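What follows is one chain in structure tokens, specifically the form predicted on its own.
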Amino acid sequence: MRNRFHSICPYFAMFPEAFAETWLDRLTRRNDVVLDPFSGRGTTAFQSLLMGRRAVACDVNDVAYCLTKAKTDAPRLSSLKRRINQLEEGFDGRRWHHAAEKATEFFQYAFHTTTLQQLLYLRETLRWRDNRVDTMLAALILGSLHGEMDTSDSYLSNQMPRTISTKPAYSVRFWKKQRLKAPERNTFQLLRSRASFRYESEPPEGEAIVLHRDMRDLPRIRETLPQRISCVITSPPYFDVTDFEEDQWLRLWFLGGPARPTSGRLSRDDRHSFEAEYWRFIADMWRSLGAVVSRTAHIVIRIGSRKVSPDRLAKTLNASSVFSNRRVELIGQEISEIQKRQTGAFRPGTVGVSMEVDCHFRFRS
């Protein structure tokens, strides 16, 4: 059965656990160290632990760090339940009534008043950066913060996609036109339900290092990393496809960010519009990998673009490996069609990425 921690929080441009599982099975053995410098929702790191490997994960974005940390360092379910009870006992709706009233029109339409009060309280109270119980609770909320209200009671918001946070003005216009009202949800009850559901699967044991930083910083801290990172399985941001910071703005808000979409606040590399800039970014990735992985490490990279053909993506990715300052061999490549493109779910008629390229490299000593 699929481990339920995998799907705590789906979002746009994520690769499935089967991708990580296939390459881990093919290229690694128990206790090997696996690195993902763009950890996203933590799929590579989490699947590595499930398969008895060790993991190093890195991401500059708050949502990615929170999800990866929660899944790879899960607390006991009993600890979660005690914390939820404690939080619920400490919640006073009257204190948060004024804050909810002052919220922008988007938040007034997005959440029922009671639900919004609870979210504002939890946003201020949870210490998700340094407390593993609170990290898991924040991750569970991120996964339920917005979604389709007509198909499940597992989401807190008015009608929204599960994978991205739609822009405020667009959302309000849509809700007004459709005469949609946010459902009344008890966030504490939902947390209990979601925790029990996820913990139907056993959290994995094992060691994971989760870094909340830019992948370019890895060479500076290599002395703190395992000496033998034997495999990298990753997917850097695709060229000119999506801006994580804009698409995940509501989840970023819950973690302490601005109450509006932003771009370039956390990272300037979420979306590159110019090809030369994008390949400079990929060159930086190769420099970091060359500095921290073992002499004969395997490197598996999934990449995509709306503008660049799969063949040219693979050729340029291979050519850019020279910036690793290592001898690199391209073992193989595979072009695959995306079967269920998420773009159509929230932007009908748009042209997104239809093909992806998987490239397998190996460093040679």
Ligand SMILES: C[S@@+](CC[C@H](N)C(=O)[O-])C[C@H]1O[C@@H](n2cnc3c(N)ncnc32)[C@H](O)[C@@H]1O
Given for the second form:
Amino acid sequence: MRNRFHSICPYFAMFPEAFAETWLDRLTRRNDVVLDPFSGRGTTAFQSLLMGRRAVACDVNDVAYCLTKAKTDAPRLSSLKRRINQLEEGFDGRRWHHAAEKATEFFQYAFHTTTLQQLLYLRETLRWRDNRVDTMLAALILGSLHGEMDTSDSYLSNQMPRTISTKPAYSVRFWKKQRLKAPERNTFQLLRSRASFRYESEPPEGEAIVLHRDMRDLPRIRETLPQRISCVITSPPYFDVTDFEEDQWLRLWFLGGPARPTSGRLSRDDRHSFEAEYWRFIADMWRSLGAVVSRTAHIVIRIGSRKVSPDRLAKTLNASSVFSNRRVELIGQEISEIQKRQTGAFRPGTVGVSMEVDCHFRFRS
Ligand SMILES: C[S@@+](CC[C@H](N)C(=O)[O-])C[C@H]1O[C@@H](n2cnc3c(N)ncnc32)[C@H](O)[C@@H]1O
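Based on the form predicted on its own presented above, generate the structure block for the form predicted together with the named molecule.
What follows is the whole complex; the chain from before opens it.
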């Protein structure tokens, strides 16, 4: 059975676990340290632990941090259940009545009043940044916060895609036009059932360092990182494809962010529209990697773009590796087509990609 923690929550432009698994199998051994500086939903780190490797993961986005941390430091199911009971006992709908009423039209349509009261309470109560039980509960809610209500009862919201949070005005227009009403869900019950479902799989043992920061900071905190990072498996934001912060605004709201889509608050690099700026950012990535990984590390990078051909992407990625200040060899490159489902999931206004390129580099000094 596929480990159920992998799919706690989808993440835009995520790679499948088979991608991480294949490269880990090819390039690493037990106890090797593997880094993903753009960890997203945490697949590289989680798969590394499953395969007995050690992991370092880094991302600026709160959703990415919460998901990666939850998966790689899962508490016991019994602790989760205890905490859910405690949270449910502490919930008093009357206290949240006013806050729910004051919420914008989007929230009134997106969630049933009772569900919204519970979400507001949990949003304020969960200490997801520093308590591993609460991190897992927040991650489980993120995975259920929105989705298709006609195909499953595991989502809390009115009809929405599960990959991205649609914009407020667009969503309200859609719900009104379709006369759609948010389902009444009990968030505590949903948490119990989601937790039991995920824990059908064993969480892995082992060690992961999960960093909630810009990957450019890695050289500054080098002393706190393991000495021999021998492999990097990652995918930076693609060129001019999507804005992770804007596309996940509702999940970010649940983690304490603003009640509307924002951009550029968490990262300036989610979506570069000018090629020169994009490649400056990729040069920064190489600088960071060059400063923190071992002398002979393997680096596997998946990138994509609709505007730039895969061939040119690979060439420019290779050329920019000079900024690592290392001798770098391009061992191989492979162009692949994105699965239909993911390409189709790109929201209106987001440029889809249909091709991706995987490059395997090796540092030689
Ligand atoms: C293509 S996604 C990674 C997806 C991931 N491979 C997965 O399977 O879920 C790129 C990630 O880079 C993060 N990011 C953007 N700018 C960053 C920066 N300067 N430092 C670290 N992470 C950053 C985004 O938040 C996003 O999660």
